Amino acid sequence: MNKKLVKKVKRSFKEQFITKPLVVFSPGRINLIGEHTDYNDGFAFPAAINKGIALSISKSYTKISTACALNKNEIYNFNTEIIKPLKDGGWRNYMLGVVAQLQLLGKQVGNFNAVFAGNIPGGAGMSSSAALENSFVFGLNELFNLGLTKHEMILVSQKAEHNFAGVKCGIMDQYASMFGLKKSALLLDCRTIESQPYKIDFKDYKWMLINTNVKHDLSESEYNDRRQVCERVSGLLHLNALRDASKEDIDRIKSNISDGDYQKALYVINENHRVKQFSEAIKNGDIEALGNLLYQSHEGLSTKYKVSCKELDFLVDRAKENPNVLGSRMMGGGFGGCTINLVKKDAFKTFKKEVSKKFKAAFEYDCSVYSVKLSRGTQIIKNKKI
C-alpha cells in the first residue's frame, strides 16, 4: 500500500465532494511463472505488489454518479440505472463493467462518487485493469452492503473485463490482486480457484522488473486468439481444458491441427509442468533451478506461444549474458510490457545501469526499471493507516 498515493486520492475526493469517503487500495501483481495458463484451468504463481490503485468512494444522493481518474485528469458522469459499454471507453468500461455485472447478480447499486489514481505503469503486464476492477467491486460491495465474498467479487471483476473491456482473461490477475499476502507468492490452481501461499525469500537475490515501455496494438486481439486456439485444441481432445492434456494427447491429433497450434498447445502443457517444478524448487531452496525455469518459460513464450517481441527478447538475452542474473522472462499477456528478472542484490544497481544503457543504444529510447515488494491484497484503508 502506498500512503502517498492514498493521501493524494483522499485529498482530491474531499476537495470535490462533501461526504466522507471509504478508501480502498487494490494492488497490481507480478507473476513469477505460469503465463497464459490461467484460462486453460492450469497453474500460475502470482503475487500482489506494493503498486496499485487507490480509490475513494461514497454514495451519491443525487441521480448522477461521478468518477474521476486523477492520473488522466478525466471525469465521467453517469447514472447506474443506464449502464452499457462505451466505444473506446478505456478505464470507464472497467468500472461500468463491474456495476453491470453486479446488477446481473441482482444487486442494487446506487449512484456513487469516486476518485482514483494508480502508480502501476500502464501496459507493463502488472494488471492495472484487475486492480481497478477489484477496487470498485470491493468498494461498492462495502458501500451498498452487497454481501459478496472475495471469491464472488473476483468473478465479477473477471466478467467485467470479458464483457465490457473485451478481453477474455483468466482469473489469475483478479485473484492475485484480491488475495495477495505480504512477502508471499500464491501457487494458484485456476480450476479450483484456490491457492497455496509460499513465503518468498531468495536470500542474495531480488526481483527486478524491466519495462520495455512497448504496448503493441495487437495485444488484446492476439490474446483472445491464443485463448481460441487452446479451446479449439482441447475441444478436439474432448477435454475441458489443456490443463488435462499431455504431450502424447496432442501428438495424436498433430495431423489435424496446424504446426502453430500444436506448438502453442505444447507450450501450455510444458508451462504447467514448469509451475509445479518452480514450487518444488522454492521448497528445496534451489535458486539455480528457479532461474533456469524462468529462461525456459521465456523460450516457450517467444518461440512456441509467439507472444514476445524484439524488445522483450533483447532484455532476456542481455540477462543471460550477465552472471549476476539467475533467470529472466517476459511477464504478462505479451507483445510488450516487462521482463521479470532474478538479480543478485549487490549487483542490482550495476545491472540496472548496464541494461538500461544497452537498451537505449539498441532502440533509441529508455526502458524503465523497478523493484517491487510483495504485499497484501485488496483492502479497506483505515484513517489511522493513512
Ligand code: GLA
Given for the second form:
Amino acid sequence: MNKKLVKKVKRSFKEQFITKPLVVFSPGRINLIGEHTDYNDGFAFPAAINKGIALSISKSYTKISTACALNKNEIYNFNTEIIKPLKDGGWRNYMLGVVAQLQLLGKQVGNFNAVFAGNIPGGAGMSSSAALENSFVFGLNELFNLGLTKHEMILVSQKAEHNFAGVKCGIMDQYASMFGLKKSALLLDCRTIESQPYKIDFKDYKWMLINTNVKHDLSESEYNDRRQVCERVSGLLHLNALRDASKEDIDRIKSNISDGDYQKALYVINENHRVKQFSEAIKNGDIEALGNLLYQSHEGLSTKYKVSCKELDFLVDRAKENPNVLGSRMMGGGFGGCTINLVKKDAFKTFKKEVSKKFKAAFEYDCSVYSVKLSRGTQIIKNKKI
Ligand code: GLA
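Okay, that was the form predicted on its own. Show me the form predicted together with ligand GLA next.
Up next: the whole complex, starting with the chain shown before.
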C-alpha cells in the first residue's frame, strides 16, 4: 500500500463528491520467472509489489457515473445501464470491461463515482492494467454487495482485459495483484489457479527493476499471436495446453509445424521446467542457480519466443558483464518494459549508476531503475489506517 497515493485520492474524491468513499488499494506485480506460461496452464512465480492503484469509490444514486483518472487529469461520465468498449478508451475500457463482465454474471451494478491514481509506470510490464481492473472489481463487489470470491473477481478482471482491451492475457497478473503476500512470491499453478507462497529473502541480494521506457502495448497483435501459436501446437498434439507437452511430443510433430512455432513451443516447455527448478533452488538456498535460471529464461524469451527487444537485450548483456549481478531477464509480456535483476545489495548503487550511463550512451535517453517491496494484494483501506 502507498499511503501518499491513498491520501491524494481520498482528498480529491471528497472535494468532488463531498461524501466519504470506500478506499481500495490494488498493487502491480513483478514476476520472478515463468513468462508466457500462464495461458499455457503452466507455472509462474509472481509477487505483488508496493506500487499500485488507489481507488476511492461510492454509489452515485443518479443515472450518471463519474470516474476520474487523477494521473491523467481525465474525467469520464457514463451510465452503467449502457456499457460498451470505447475506441482507444485506455483506462476507461478496463473499468467498463469490469462492469460489463459483472453484468454478464447477472450482477446488478448501480451507478458510482470514482477517483483513482497510481504509481505503477505504464507499459513497463508491471501490470498496471490488472491493478486497475482488480481495484474496480473489488470496490464494486464491496459497494454493491455482489458476493464474489477473490477467485471469481480475478476472472472478471481477466475477461475485462480480453473483451474490452483486446488482450487475451493469462491469469498471472490478476492473481498476483489480488492474492499477493508481504515479503513473499507465489508459485502459481495457472491450471488450478492455486499458489504456494515462498518467503523471499536472499540476504545479500535484492531485486532491481530496470525500465527501458520502451512502452509495450500488448493489444498489438504480437501477444495474442504467441497465444495462438501455443494453442495451435497443443491442438496438433491433442492436448489441452502446452503444460502437458514434453520435448519428445513436439519433436514428433516437428516436420508438420514451422521452425518458429517449434521454437516457441520448446521455450514454453523449458520455461515451465525452469519455474520448478527455481522453486527448488529457493528451498535449497542456491542463489547462483536462481541467477542462471533468470539468464536462461531471458535467452529463451529473446531467441526462441521472440518477445524481447534490443533495449532489453542490451540491459541483460550489461548485467552479465557485472559479477555483482547474479541473473537478469525481461519481465512481463515483453517488446519493451523492464528487466528484473538479482543484484548484490552493496553493489546496487554502483550497478544502477553504471548501467544507466551505458544505456544513455547507447540509446540517447534514460532508463529508469526501481527497487520494490513484495507486498499484500488488493485490499480495502480502513479509515483509521490513513
Ligand atoms: C502479460 C499478461 C500475462 C502474462 C505475461 C507474460 O503480463 O497479462 O497474463 O502472459 O504477459 O508472462
